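Next up is one chain by itself, shown in structure tokens, the form predicted on its own.
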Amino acid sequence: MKLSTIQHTLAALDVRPAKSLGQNFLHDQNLARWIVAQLELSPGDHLVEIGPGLGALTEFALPGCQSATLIDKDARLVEFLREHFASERVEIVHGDAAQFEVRTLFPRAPVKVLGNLPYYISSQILFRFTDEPSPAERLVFTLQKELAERMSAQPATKDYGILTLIIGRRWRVKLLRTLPASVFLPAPKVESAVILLTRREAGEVPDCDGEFFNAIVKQGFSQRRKQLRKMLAATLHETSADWQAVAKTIDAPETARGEELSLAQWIALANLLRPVEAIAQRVHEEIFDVVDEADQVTGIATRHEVHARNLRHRAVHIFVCNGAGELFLQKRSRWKDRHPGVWDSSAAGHVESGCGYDETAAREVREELGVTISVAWLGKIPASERTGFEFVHVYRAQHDGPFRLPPAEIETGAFFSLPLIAEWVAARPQDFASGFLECLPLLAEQN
């Protein structure tokens, strides 16, 4: 959109750029095309654009995607967007992107996010769309250059810190280019930059307890100039860790400050202080009862044997709902031997040899969610290929969270409304474990 067009349109709408909303309208069309190109839109993608304004980026982005959600806080511009871009494949949302419910986007994955972010609220929006769980795969943002430099900073620099590490653990961040103030109306008083965030591939960096990682990073940078041995003293004491030995193991000087440790060293530090148990080390040791077509025990076998030979065995699934009736779903760790990296019931697990369904259900809730709650039986699913040859007893429980999720077993989790889950399952059944899909109708029958 040309500068003269923007000026004419704003005048016709009787709109002046609102400083309180951080409005700066991009008027360089070549630059707008280039920014949109960095998103690498494909025909199957769902686009989310934050702060589309008068549509300077929108007009170039919409032809390249399947559908779009446009989010703007200014009611005056929302009406303009609805007049110019509304269609069956475009949803226009009047609201604050920092409060947008990202979970609603899962049925529309793959999701790519674009935005000229208001500088005063950029950090909140960044965390909103990059925190787990998020269906976003690629994000291109224009924001304050200072923030872009902090996100993409290297160790031992003044910009390297909490933001760099917390976002960098899950996302690759690249500062693409800086922008002159002259390409915006009105011209901002600070420099701007375009950044690209792409989701890290599984295994690109080691797994760790994400919440614990974030906590020690914040501790380590709470007083930037102090050494880590002092900043992490309480955590070292709680975990009975010797800093001298820890520093040697992660190949850091004993006098290291937070800014001197790379992302890999910070992850190694988190794993030393709170190790993540690798499922692969114990998965084959479990012993299950083998059962016949009537669910009667006929023998025992290891987990590996049961799965390799498709022997009938037993399992439980527990649906945990909150007070609002939303269902908690877990995303399975990629270390799982079956259905890695997909969404599943709130808690689920095999019935070990000699154990019963009810006691196993209570145990799985304690082990996978970290809470002790009563469970109510919903029904039984017969063994089939869809259940992995498991007879499944399904239970329901109520708890509002928060939960303590074991990172070796569960990548992330969140509450979702049942209508949203139904929409998601219909649109993308491949996102879910097949056993969960078999059990879900039992919960739907109760609602």
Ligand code: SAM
Second form
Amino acid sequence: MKLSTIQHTLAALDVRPAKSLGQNFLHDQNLARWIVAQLELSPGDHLVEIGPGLGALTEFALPGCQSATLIDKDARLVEFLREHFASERVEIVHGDAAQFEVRTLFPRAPVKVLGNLPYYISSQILFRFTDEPSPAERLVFTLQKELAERMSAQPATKDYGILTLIIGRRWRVKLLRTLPASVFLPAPKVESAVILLTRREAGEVPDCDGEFFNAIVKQGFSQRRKQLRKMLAATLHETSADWQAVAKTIDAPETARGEELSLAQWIALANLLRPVEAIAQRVHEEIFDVVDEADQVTGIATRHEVHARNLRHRAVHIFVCNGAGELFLQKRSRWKDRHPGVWDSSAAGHVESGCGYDETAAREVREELGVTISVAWLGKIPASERTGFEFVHVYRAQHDGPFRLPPAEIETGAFFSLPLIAEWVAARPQDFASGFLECLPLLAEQN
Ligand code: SAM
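Would you mind giving the form predicted in complex with ligand SAM, to go alongside the form predicted on its own above?
Complete assembly follows, chain above in first position.
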């Protein structure tokens, strides 16, 4: 959008840019085109634009995507946007992006997020769209330069800290370029920078307990100048860890401060203090009952054998709903041997040889969600190719969370409304484990 067009449009709308809403409108068209190009939109993508304002980026982004959600807090601009970008494939939301319900975007994947962000609330918006579970796969934001530098900082620099590590563990962050204040109307008092966030690949950094990682990073940096030995004293005590030995194992000096540890060393530290159980070996040792077409036991076999030879065996799925009737879904770890990285029932697992369905259901909830609750039987699903040759007994339970998810098995999880799940399943069945899709109608019938 040209400077004169912005001035003219603001005058026609009788809008004076509000500092309290971080309103600085971009008037350099080449830059707008360049920022949008960094998002690498494909024709099937869903675009989310935060703070579209008068549409400086929107006009270049919309032609490149399938559909879009535009979110702005200023009602006057939302009205203008609704007139200018009216289309069936564009939803214009009047609201606060820091409160936006990102779960509603899962059925729209792949989702790419764009925004010349309002600076007063940038970090809240950033966390809203990058915290797990996030439907986004690529994000391009213009931010205050200092914030961009903190996110992309290297160890042992003044900018390196909590934000760098908490976002950097799951996202690759690249500071693409800085922008002078003069490209905006009105010119902000600070310099800006454009950053790109892309999701880290499986295995790019080791897995760890994410919540624990965040907690020790916050502890470690709560007083920057103090040594970790002191800052982590309580956690070291709780976990009976000896700092001298810990420092040696993660190859850090005993006198290290938080800023001296790289991301890899912080993850190693989290894993030393709270190890993530390796599931790969355990699962192959499990022994299951093999059953016939009437679900009668005919023998036993290892987990590997039943799957390799498509032998009928037994499993349970548990649907845990909260008080609002939303269903908790878990996203399976990317390291699972079966259905890695897809969404599944709240808890699910095989019935081990000699065990019953009911006791296994109670155990799976305990092991996968970390809570002890009673489960009610919902029904059963016959063994078929779609269930992986499992007879599945399905249960329902009620709990509002939060849950303690084992990171080696479950990447993340969240409650979703049943209508949203139905929309998501219809749009993207590939996002779900096939066994879950077989069991879901039993829950839907009940509601
Ligand atoms: N994208 C436009 C551009 O580049 O010219 C406008 C960018 S301006 C820096 C920030 C925009 O965010 C404004 O349109 C403002 O109304 C909007 N905004 C402010 N607070 C917001 C919030 N909490 N949620 C969503 N949008 C917000």
